[in-house]
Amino acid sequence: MVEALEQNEIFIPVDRLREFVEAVFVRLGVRPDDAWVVADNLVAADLRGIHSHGVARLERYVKGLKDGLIKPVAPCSVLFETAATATLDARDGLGQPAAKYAMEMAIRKASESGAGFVAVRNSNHYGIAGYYAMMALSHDMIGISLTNSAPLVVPTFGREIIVGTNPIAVAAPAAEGERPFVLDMATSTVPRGKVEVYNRKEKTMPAGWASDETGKSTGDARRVLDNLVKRRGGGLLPLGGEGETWGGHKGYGMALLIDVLTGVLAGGAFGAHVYEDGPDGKPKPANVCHLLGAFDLKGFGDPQAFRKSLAQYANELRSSAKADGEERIFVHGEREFEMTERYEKSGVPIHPKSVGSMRFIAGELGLPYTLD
């Protein structure tokens, strides 16, 4: 989902915002090769619309290295191993490397055995699902992208936090002159951030989007943000609100299922148990798990038909019956893909917020600020 700037973001062209990210990490101690890793990933949520996960969690990535939580350097060891699976160790490092180095392996396994999956634990947060999937599009497969997150989420007809907004990311290649699919989402109605967006613009949230103490959906944002700081109950809403009678059990199901298919598959922290405090009430290092995987679309056919087919489907879709008021349908990935173009071309908008905190970030480590 694209989300919207508040206001006088400030543009910045993408290699020079690139280059400042990567040089924030490298001079914290990362390699150059897992800093670029990094910094692309973020950069890339930004141009693509999703802002909550871009160089607005900077200083939260430096603030886990300096207190040790996230270590700067930590390759991935293996685990377990067939020919089509794996289990990794990401040791604590950054999620982006870990989960760069799982899709890599997932797609050389789906390339030898028709289909690839690896799960990874001891991770972080690996920032957008998406960019992991669309790895595999080069590659004649289908991309699959999952994680588990911190507990923001109460479960269907409970108050209180045990559920990641865990989300799911899945491409697929199309004929050529047709945009992938590429599918990239949260299962809980809205991210944190949106509530925060409505705390600072002192407005209601729409129903259904999070809850309060009582477990009863709220629009008061400023609420739900302080019972969260402070465990006093309620939280996010799974994907289709309060309940069952919008489907907010099946975006509670969707969630769980992709903590099964991470945390619980790989070993790792799941539900309550990611970004757990210590005993002595310290925070322990997040153990964030991911699942990432691909199929080979000659393992089931004619690569060009499925393309050819998807192409079609995107096509049939555009061209349906609108809405009254409406002008367009999208298909997934759409969006982000037009945005970003055009932001390669005007610079990518950055909250003057962000903007403010990244200069903060570099005096702090004495580089060069040189996003002016």
Given for the second form:
There are 2 protein chains.
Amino acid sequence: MVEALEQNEIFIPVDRLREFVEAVFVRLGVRPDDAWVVADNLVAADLRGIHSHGVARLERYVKGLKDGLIKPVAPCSVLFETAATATLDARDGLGQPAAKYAMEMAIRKASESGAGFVAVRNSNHYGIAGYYAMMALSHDMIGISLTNSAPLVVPTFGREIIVGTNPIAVAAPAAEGERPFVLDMATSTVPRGKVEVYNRKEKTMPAGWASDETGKSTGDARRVLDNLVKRRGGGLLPLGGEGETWGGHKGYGMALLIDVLTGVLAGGAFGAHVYEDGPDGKPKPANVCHLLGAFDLKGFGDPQAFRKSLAQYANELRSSAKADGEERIFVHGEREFEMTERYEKSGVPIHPKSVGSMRFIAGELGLPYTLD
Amino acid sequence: MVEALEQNEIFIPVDRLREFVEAVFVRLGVRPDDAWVVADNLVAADLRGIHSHGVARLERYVKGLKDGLIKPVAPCSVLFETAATATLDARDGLGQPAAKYAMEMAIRKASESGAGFVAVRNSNHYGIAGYYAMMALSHDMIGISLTNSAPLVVPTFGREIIVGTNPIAVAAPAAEGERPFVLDMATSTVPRGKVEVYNRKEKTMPAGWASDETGKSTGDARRVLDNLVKRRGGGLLPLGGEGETWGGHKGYGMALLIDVLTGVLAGGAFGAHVYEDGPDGKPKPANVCHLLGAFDLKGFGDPQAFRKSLAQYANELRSSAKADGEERIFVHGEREFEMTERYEKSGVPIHPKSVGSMRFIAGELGLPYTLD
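Could you drop in the structure for the form predicted in complex with another copy of the chain? We only have the form predicted on its own so far.
To see the whole picture, the full complex is given below, headed by that same chain.
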């Protein structure tokens, strides 16, 4: 679901925003190509309305690089490889260039073998998952992108945060002139950012979003955030909510599945060990893990037939009867493409807090502040 | 979630049940090998507590074969093939032998190329998805099994059933002596069978399970079932329930994703076209589609390290703090394995209605009834 900005957002031209973010990473020692990928990925999130993964996150990347937990230069090394699979070591580098490299490798393998899947260990936050899945589209391929993430979610019947919000993204091309299918979703009911919004607005959250220190669903956003910081128990609930009545065990299962196909498969950190502190109580490198995959449509049949069927399916969904009071049925990705088109004209809406943070970063790094 | 039987179930020894079901299919012209696979798959569902996919379904298979909509003998043909991918035509045969054949092919491809994915079109109901995913376990592989299914689910903001309950199953092997991870879930909040149970018991369903003819969530099970039969609108809600508040668009997205990777990718039926009637108003062959996949652990690293990490993860989940009033945190598959072990000793609990139906089938086909 596209996140609504709260108020007073400032509209910044896309190119100017991307260039500024790129310059920040270059200044921190990141190679220009890699800096561009990170900048493009963060701005793509804001363009798609996923502001929690946009430039609002820049501060955290800067801190990671300054603290030495993220390495500015870390070319991926290949640990294992077959015709259709590989595992890479991202050597504590930025997640974005590592995931892009892995996806390019998956695409190459898919063009030779029909399918390609590349796991990555020792990586970092890679931004929006859909960015990499969409790389496959221009190759007549289906793209798949999974990552594990910092533990924020409690397992069904539990009250400790052991699982990440572990997202899955899949992109598939439709017929010429039709938008592709782009699913990009976390496996928790809501992201942490949504709890933060309810806290700021002092609103009660719907049941099924988060649990308190007893492990039961609560509407009290402040309590959830406070408990998360102090590790007192409770956290985000998996898709499907508390217990099994609404299928919470399915959301929990999806989150686990994604961790099995990333952290466990790549031989990196999983569950509570992602973003874990070392024995000295200090943060260790995050050891985030990803899996990037591609299916070549030609490996299964006629790509044109696939594209046509997907467009037909989307049209059948969109034109089907609406629930009372609803005007539109969406196919995944469509809302984000429309938003991107709008923001490419209007500029990207950025929260004043994020703008302030970028001004501060520019000052700290001695970079010209070019966003006014 | 394991389904509870309602009452008065009859316990039938596993082998005797499997042999009876096998004999039914052989009598209907199915080759003994294929008949065994279908029987083994149906009995495996009952052993795992998924009775909606067990021998309770035998009657429908028998009807499909008698009506000629399911072909008793239909060897799969290969339509497209690369090193790591293929698409098969199941030629309106039974889903179980087709999916088993496809999974064997995926495993072969994975052992040669690291990964293997085989799509199947023109197939039928293939029983429990997890059956095929688990075939990969003994090969040191992760198994993946997806299928589309009859439309029963409304898209977010819609009120027409266009999407199936499209399940996903993934099985991954753990260390020696530890149970594998086996996720096997439909992408609707609950299966239709659950609505039927609430109807029989005249209980009000929790909000978020199903919608009425206006497209809004309802607790009235009778109304939902009646509307489904008469196609008046409404149906099962995707995982996450009505609208977007609890992530219903994510469950809807998962269901679509699975249809894209089965019906659309295999070049078969998708959405409302699965189990569609012909222009003459009579049922056509179902044209169910599957995708069976395998990842060879050796293609990504050391299989022993994977198995050890998975067992460690499962133990960390199980031993983590429980929510108030809860005694146990489950890892997916574990409950079903425990149930299987119990039923292998006690016999498989079968609903008296299903037992009656099998007695009737035996009479009709002139087969000895061997289940007393």
